[in-house]
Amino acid sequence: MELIRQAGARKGARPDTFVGWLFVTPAILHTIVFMAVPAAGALFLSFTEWDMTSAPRWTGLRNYQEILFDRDLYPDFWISVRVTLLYAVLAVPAALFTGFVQAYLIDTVRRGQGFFRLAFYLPVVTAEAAVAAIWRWLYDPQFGLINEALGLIGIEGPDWLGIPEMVVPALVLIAAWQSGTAMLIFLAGMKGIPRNLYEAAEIDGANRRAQLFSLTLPLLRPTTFYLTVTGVIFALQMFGVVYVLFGRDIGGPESAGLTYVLQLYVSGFRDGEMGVASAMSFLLFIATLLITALQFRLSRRDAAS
């Protein structure tokens, strides 16, 4: 380290600045090589017709026009948009609620917090293929554990993955089960709330319910906002679980599980329309950007009021 500082000093630069650039250079190179360059390439391909076997042919905005307005040519595009938006609207609140409840319960127990953190976080680090395989068995209409449990209380379980109306709720349940990341961040937020605030609330006669709604939830508003923004972004990119869940029956019954990224994958790698797939990826990028900007705007308005 001393040699690096001396080298930086000899070149006239501040040693701390030289060391700082040394640390951030790998990240900058990674961003340029693996993110910026492929993104620029995909943007170029979105204006072309390319089947991965011949040279790309420039078509201008035709891919965007056909995707957005030609329902005969791409009948599943708006279906995938509807499925993805419905999934995001239901899955993000479900995951936030589950994560918060888990964090709140862990924060109240005195022993075994490490075990519960590990147990609730395991679904997050489990491979998506394994998650989908497990839930495919759980949702099995004849041998699945969920319908077996419902049968014990006299409820006949549905064919979760065979009825179009049940597909998105089934995916939302999986998202709620994988709420370990929200649990950890909520728990960190709860640990950051000064305990003397709760002591003062107890002195004023506030019970646990009043403390929850008057102290914990308001002070966790920035944490909730962050989790909402990141949760929406991840929900819009739903792919791996639905791809494995339905296998060759892509999107499930009546395309009820055809998410946007799954439709993008079908266009690019099954139909060989990489130009169309690239255009769809940039439409998703623009939509994600607009939704995130809207969330920040609403958050600022809420904070100002």
Contents of the next structure:
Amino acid sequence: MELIRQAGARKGARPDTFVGWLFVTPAILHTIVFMAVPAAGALFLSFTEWDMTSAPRWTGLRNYQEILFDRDLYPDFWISVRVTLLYAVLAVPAALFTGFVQAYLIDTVRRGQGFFRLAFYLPVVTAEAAVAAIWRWLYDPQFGLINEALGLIGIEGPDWLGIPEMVVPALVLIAAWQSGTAMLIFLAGMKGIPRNLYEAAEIDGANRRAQLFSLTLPLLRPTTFYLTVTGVIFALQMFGVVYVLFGRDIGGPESAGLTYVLQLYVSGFRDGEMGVASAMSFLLFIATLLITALQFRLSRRDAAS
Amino acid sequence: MRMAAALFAVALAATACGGEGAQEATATRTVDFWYYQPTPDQAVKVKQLAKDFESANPGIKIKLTEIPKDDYNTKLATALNGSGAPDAGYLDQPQMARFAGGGQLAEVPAGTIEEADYYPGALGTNKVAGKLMGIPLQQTTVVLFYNKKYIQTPPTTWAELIAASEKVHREHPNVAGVSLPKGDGFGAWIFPAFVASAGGTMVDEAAKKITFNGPQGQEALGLWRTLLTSSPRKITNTDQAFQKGLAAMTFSGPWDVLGIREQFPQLKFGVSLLPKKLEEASTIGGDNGVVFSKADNPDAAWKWLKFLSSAEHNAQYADITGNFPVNKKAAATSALAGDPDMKIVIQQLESARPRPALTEWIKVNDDVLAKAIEEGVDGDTSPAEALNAAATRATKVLGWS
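Moving on from the form predicted alone, please list the structure of the form predicted in complex with the partner chain.
Expanding to the full complex; the earlier chain stays at the top.
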């Protein structure tokens, strides 16, 4: 019996591998066809001049050079980098904070957890265009609900989307409201913390505040780190909301809402400079890679100390 | 093989059933025509027009595809590179050079239209390097709109415009004088009207030199900057400020004459010529009909475009979309011609100037000029500085340096 089973295992190694491959083939095909091939195509195009109507012309590194250094041809490039970085730096912590608060409150309430989970997650699954259109009404300087509400308590609200300095804060507010994903993952993380730890803490005399800061937050570190990394990657690709929010006035006042991907879109699809847009997307890829590597680095050093 | 056999059988059956009409049915040619998504009401009328064409031209079927205007050029460029490309469609005037240069457009076959029948301004936008690459379908321009509640006699000069704007805002602090165009592609399209009115030009194509940063351009941008002080963005940034009565004046085109009447019937507004500095001037825009080089049925497509621009149907078509006929004979029969507001627009059309016919002009318009307006009107930069910087950029974009 033992012998037979061993033989079977040895013989079965091949079919097993085969079945394994069979299972991952769809994923591999998907990655190759829809990700690797287009990415390779974009890499090629980034070295060409292509307006989508005539054949691409090889220009070597010229696109990269002009994007990075020619302020006459791409005056808004560095503005868009600044806008995007500022947005990521503010929006990610804001969304993490609201997400955590929501999760903490949901974890505390005894009844209706499912309802609150759904209610807070709804903004995430709502179509981006609809979200942006609604916020556009909310921010309307004359009839917007936000300024109406501020008016009730005697504050004259600003023209949120009309003043350059207010644009990024307005976007951050939307991000904070759309923090359902962070909420859900934080909540899962909280459920994963063994209850007996809290019991032990209680016996040691720790109040809720102490439990939060000495127990919940430290134990949620991996969750927070994951959310920070993915949040930053998403924030760097901010597009849909700003595209709809400003409509014809792309990027808003003084390009204060011109995110990197919006600038990329404009180059490719409005100006018909697909080569330039491809080069921009590769620059974003490299930047995202570097920023993510940096985050891993910092977190490891943090954990060690 | 079996598939082909089945298809054959079906075709045979269809022919057999069709009887006399069979010959025509098998020869049906479909023209996929792309155009800007109109209002639902307009769409019904365009469909009716297509039906009229189909009954006058048996064997041709028009498939109307509506595309939102903002996405049109993107979708078109993508479709032409992939599958699902239309046979014919609209093309915005400044896009002609780009698509023709890429070999995407078919040249208009000789004898398709009589060039003398058309307004030269509109026809001229179809010529790329001397070749006729499209047929004009409709044209448009920009005039002054004023709210009769605040403005009794519309201003005719720049000085009067400033005075009227300041008076309104002084007497009604919650109302802006003018809903001023912003630093975007639309504002950059209107701006040349003011440069021309001051006696200036945008470019000197022969000398390959940018001229919009001359004194006239600076005066034009300066005018907008002056108007901004009595037209706060905080008021006009609300959606449709003029329509809601929050701005006393605005610059817009005939499409808004129809749009406001339809959607804001309570607004009492009037239309007048753009206030001038030295000469009457406005800007011109419009759409051409083109047939793509890979079209399946180019002959049928040309017939359809010819139909839309003909003396008999061009007025009807332009009336539907809220634009103006390009066919001179049609202009007289346009239902809009009798409309007092539209009469002003027709008068303005006579002094409307086309934009420079340069392949990269779109980029100059949307990126460079738009930015100059944003900086020189809303920003801290003086009009002169903003325009000089824009001139440097435009020179580079056009490859004139």
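Positions refer to the first chain, counted from 1. What we label the rigid core is the largest C-alpha set whose atoms superpose within 1.5 Å from one form to the other. Note that this is a predicted model, so its numbers are computed, not measured.
K.L.:
Superpose the two forms on the rigid core, then give the C-alpha shift of G20 between these two forms in Å.
P.N.:
C-alpha shift for G20: 2.6 Å.
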